[in-house]
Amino acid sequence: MKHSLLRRTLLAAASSVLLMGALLPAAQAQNKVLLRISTPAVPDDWHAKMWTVFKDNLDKSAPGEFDVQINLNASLFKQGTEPAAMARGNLELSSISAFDIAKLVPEFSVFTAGYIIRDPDHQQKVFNGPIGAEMFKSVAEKMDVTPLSTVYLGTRQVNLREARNVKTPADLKGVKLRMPGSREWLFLGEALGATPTPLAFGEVYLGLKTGTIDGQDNPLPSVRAAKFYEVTKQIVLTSHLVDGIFIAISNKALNAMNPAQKQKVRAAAAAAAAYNNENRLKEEAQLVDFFKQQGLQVTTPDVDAFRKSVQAVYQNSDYAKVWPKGLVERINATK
């Protein structure tokens, strides 16, 4: 009787051990933060590999406190709508726009005028000390959101179908310069000097080898994927917009980790991002020869002289209305 009472007793304790060994991983799991990352980025592109970076980041950091899922290719959610999902908290992690902040933080729309960052280098001190501090802050009470890191998409260039001297913005003078049909980019178009004309992107090989247009302005690696060197003569060197999206968090997400988790989140953004960036510069920096490769004329225009007028044409709009007072002139003196 005793011996079956043992046996009994210890046959229990024997499942209640598997069965807390069986459970011990599902609770692990439950335990986990789950960080869901939406992005169009497609697979080969710098700024979807740098998801990867953030993940294997986070796993040194902090082994088996995350659950980070990327969802590449708009998968998960379609591109421009990742704000309002991560304000809701049905999505913890995306890149988004200057573009998509300014619609609800308008004093950001300075970010997506001509010329106010000067270089990659530039946009990192800018985003970095206290006037990205500042403007983050404004994104994260009216959005619900906090950028975490800036990440380097490229520098926009004037390609043109036939070689001229271009030095400042009379130069650009009757250029039928194509630029995406929304007011914000037809004015900048306007603002370097050129005749701005909307066009979709998928009609502008045609259209400069026609001549329906008489140049396009876009990141170099933009011109090599599309090959738009195959029917133009010039590239302007004018970085008259230097692109940028910030990887960022809802709300509801930062605060419900402790402060080693967020610690450890930054950290892991900042590697995300500064992997972009050295990359992505690399690339620029050889697509120069490239071009000149493929027959194409390279020039650097005065930029200093672009930089003065567009911003001239810019603060005496009603884009500069929203901005607040004396913010151009920091960015400006930020080196």
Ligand code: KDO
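Form predicted alone done, so how does the form predicted together with the ligand look?
Here you get just the chain by itself.
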């Protein structure tokens, strides 16, 4: 009797040791800082791959401290809903656009305007200088998320299902141009002279294939990565928006970190953006040839006519009314 009691006690002790062993990794994982990432980017695009750079960088600088979970293809949150998810505490990181920000920080709409940022270098100088610092402060206060790094998404071009002669905005009249689904994006489509149609990025390929839309606008690397060139016949080099996205973290997640962790997360975001920017710029310069090889017509419109017309539309819009006095001049003067 005594013997079997001892046996049972020993067995129970042994199994609880085993159980503890099995639970330990989970318990350790729970102690890690959870960083959930959501982006609509497709796996083959640079701003999707940059998140692996972010994760690898943190795994190296802070082994075992962070649990970085990357969700591509808008599989966790729908495109454009990431800032709200971050503010609610359901998401830690994302790459947010000027268009997402402008909904809550109206003066940020200056960066949704066509032909404001001149080129990728100008973009980095504006956002990494005093203008960026002021704007990002408002973003942190009003959206409860902190922008960490500015990512060059590329220069947006018009990409059409059927080729047509496009020289000025008037030539896009009646063209159902897909834009992401927000007022600010649709306004850009209108400013280009087209009939903007809202659609999430993930639905664009099918929309082009079936003809529910006549075209879309995106930077060339995204046209390649999402394979839109398979279902379109022309790229019109309007270069209407030198587009940027911002690696942003929820303030809740950032504030819960110790200073060393914050610094490591900032460094990882800088490495991710640098990886994207370098590769995207290099690829963007080579893609016209690639698209021609794929049988697309690549045409150059009267870019000055587009610039003048789009700038006038924005200057006369309600958006411009909330741009702080002198901001456009300061942006223009940034060199």
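Just so we're on the same page, rigid core means the largest C-alpha set that superposes within 1.5 Å between forms. Residue numbers count along the first chain shown, from 1. In this text, all values refer to a predicted model and were calculated from it rather than measured experimentally.
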item: Did F306 shift 2 Å or more between these two forms, C-alpha, core superposed; value: yes
item: Cα displacement of N279 between these two forms reaching 2 Å, rigid core superposed; value: no
item: Threshold 2 Å Cα movement between these two forms for A163, core superposed; value: yes
